[in-house]
Amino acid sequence: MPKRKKRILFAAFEAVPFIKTGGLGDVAGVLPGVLNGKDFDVRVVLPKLSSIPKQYTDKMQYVASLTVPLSWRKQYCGIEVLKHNGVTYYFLDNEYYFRRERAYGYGDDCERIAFFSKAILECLQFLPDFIPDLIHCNDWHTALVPVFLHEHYGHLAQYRGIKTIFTIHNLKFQGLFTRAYLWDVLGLGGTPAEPQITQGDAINLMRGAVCYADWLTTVSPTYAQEICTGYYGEQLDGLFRSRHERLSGILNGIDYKEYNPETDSMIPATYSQADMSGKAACKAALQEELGLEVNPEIPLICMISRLTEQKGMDLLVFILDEFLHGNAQVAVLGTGDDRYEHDMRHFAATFPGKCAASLRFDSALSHRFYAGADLLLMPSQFEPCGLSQMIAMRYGTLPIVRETGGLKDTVIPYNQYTGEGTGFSFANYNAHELLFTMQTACRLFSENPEAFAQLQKQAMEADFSWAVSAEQYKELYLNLLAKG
């Protein structure tokens, strides 16, 4: 008799191609499909947001409708199902909560999130032939699932053996709300969860998951260590230290089909490790498109990022004037804080032909940046994982990063004595360390092109596919389920 597959329910508030607001959407849209297969039956549960494209909602099939208890409320929930790229997706429908223009950012977000978490658990009674062995929750939007499972469903036989994993994609956003929600919406007042989920005069949804989940992960090994410290822990470092034996970091991967310089239809010329001539053509085309001097001998540094302090913009604007007086070009793509957008407009106007600012979100242009640049800048204050540095290496564009989180785990700093490395890095959050590292990278480009080309080859050989990450998740699932 064949062995039964382990059943995994992947819970998230967003997933490509249905909806994406950040990196979580990429993970939830790709990882379940990589995990699904011989050993695991992985399914995904999402809210049926009104922004999901009609091409998908038209194909959804009705499964069941139910009533979800939310403290004193009883709310309607519909379950619809859609199979996409071999993965089963369940969509939980309630127009009052989910028929909104945006995914988040509303005054009743706590109630919306609580409903979604409660509905995930309630709907398990209505899914034909699928009671999960494990629920994999992601970020604060599903942080209440482990709490509700333990406090409201633990007495029911069909729920008793379900394990939970909680993955932190961004610790900055924890789901902080007024304490009044504890009784009125969550129905957790007076339960053992109250002290676990309370933080001062507020409730903290992520804190609840950190206390209740059977295992905690974050999206890089270094970040898993960093959040146990006061500097990175966002006031939860004590909790992470107390649970460090059940905390691990697994790097995110990137989509090797979408980001492939050999087949990318969004770039002017394709290329490979064996023939990099197409990259030179991409650089020339990007320089021309951005109004920069078209010159293959000038190093071009690009930044594809939100323009915020977390991404190191305060460091960059502090040293950019000095840097641009040298022989280099800088191009920035992204939107963010008004002051940094203003700064980048200023530098672009002050250094025409040497600095360009594309202050917008443009996916196709980002591909041209990755392919056309020589170097990619990521001087982040903190970075749980980061994807841009991995994508850049895929295109033979060498990252310049600060040694934090996933940046430290993915970029091997250049060693001038051994030739080892896949990029350049600096340790301290310091503007002049950034400046010196940028200058070092540009000198290598100009003075030792053979060494620079070898680094490009080594960067392109690095494996950041989802297959590597998926194997680690599979091992974690099996180890946790084996504990019974």
Ligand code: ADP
Given for the second form:
Amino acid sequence: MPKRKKRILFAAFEAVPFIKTGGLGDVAGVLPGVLNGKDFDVRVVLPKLSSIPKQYTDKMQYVASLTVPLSWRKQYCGIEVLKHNGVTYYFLDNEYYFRRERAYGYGDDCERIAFFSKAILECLQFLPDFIPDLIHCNDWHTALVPVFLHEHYGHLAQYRGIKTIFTIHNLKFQGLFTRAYLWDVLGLGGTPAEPQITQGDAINLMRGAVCYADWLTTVSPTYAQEICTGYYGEQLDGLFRSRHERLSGILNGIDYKEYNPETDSMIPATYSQADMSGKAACKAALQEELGLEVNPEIPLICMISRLTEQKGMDLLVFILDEFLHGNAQVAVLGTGDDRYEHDMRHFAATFPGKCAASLRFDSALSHRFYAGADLLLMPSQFEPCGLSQMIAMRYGTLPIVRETGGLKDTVIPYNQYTGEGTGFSFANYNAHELLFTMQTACRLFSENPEAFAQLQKQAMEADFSWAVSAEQYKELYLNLLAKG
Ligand code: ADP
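How about the form predicted together with adenosine-5'-diphosphate, since we already have the form predicted on its own?
And the full complex, kicking off with our chain again.
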């Protein structure tokens, strides 16, 4: 008899191409499709937000409607289904909660999120042939799933044995709300879950998942270790330490179809490891476009990022004046805190031809940056995984990173004695360490072009495809399910 496929329900509040506000949307949009196959039937559950493009909502099909209990409330929920790129997506519909312009940021987010988590569990009774073996939850928006499963559904036969994984993409947002919600919305007041999700005078939804999920993951192995420390743990480090045996890190991948210098239609000239001449053309075109001096001999360092403290902007603005007195160019593409946007405008005005600031979000331009730059800057204070450094390496653009989180796991620092490496890195969150590392990278570019070209080749050979991460998720699912 053929073995039954393991059923995985991937629960998220966003997934491309339906809803995207950040990195979680990319992961949830790609990973389930890569996991699907002969051993796994992976389906995705999402809220039916009104921002989902009409081309998709038109194709959704009605499955069932049900009533979701939420403390004293009884709320309507419709289930609709859509098959997209071979993956089955269930959309949970309630216009009161989800007919909004944005995904998050409303006064009743706690209630909307609680509804979504409860509805995920309730809807399992209405999905034909799909009681999952495992629910894979992501970030605080689905953190209540393991809590409700344990507290409210544990006694029901069809829910018994369902495992849960909780993946942290962003520890900064934990879902903190006033305690009043505990009784009025969550219906968890006075239950054993109460102390688990209570934090001081508030409730912390992520805390609940960290206590109740069968396994915890973050999006890089180093970040999984870092969050067990006070510096990175965002006040949950003690809890992570107590569960470290059930905490692991799996790196995100990047979309190899979208980011491919050999086929990218958004860059002026395509190129490959074997023939890098197109990259020189991309650099010249970018220098021209940004008003920088068009000169192949001047190293061009780019940054494509949110302009925030997390991304190391305070270090950059501290040393940029000193750095730009040397023979190098810096171009930034990003939006973020006013003060950093202001600083970048100042540097661009002070160093015309050497520094450029494109203060907007522009995906097509980001491709031209990745292809045209020699080096990419990412001096983050913390970085759960980071995508930019992986994309850059695929384009033969060497990253300069701080050794933290996913940056440490993906960039091999240049070793001048062995020639090993895929980029440059520094350890401490210190502006002059950043400056020296930028200067070292530029020196190698100018004084030893063969060694620099060899590093580019090594960076382009590194494998950051989703296939690698998917294998690790599959292994984790199987191990967890084997535990019974
Ligand atoms: P984050 O912490 O912001 O998720 P990542 O490195 O994981 O950082 O992902 C950032 C993604 O957003 C990358 O794909 C990067 O190319 C893209 N990006 C960031 N800023 C911009 C911008 N201003 N314009 C276009 N793309 C951007």
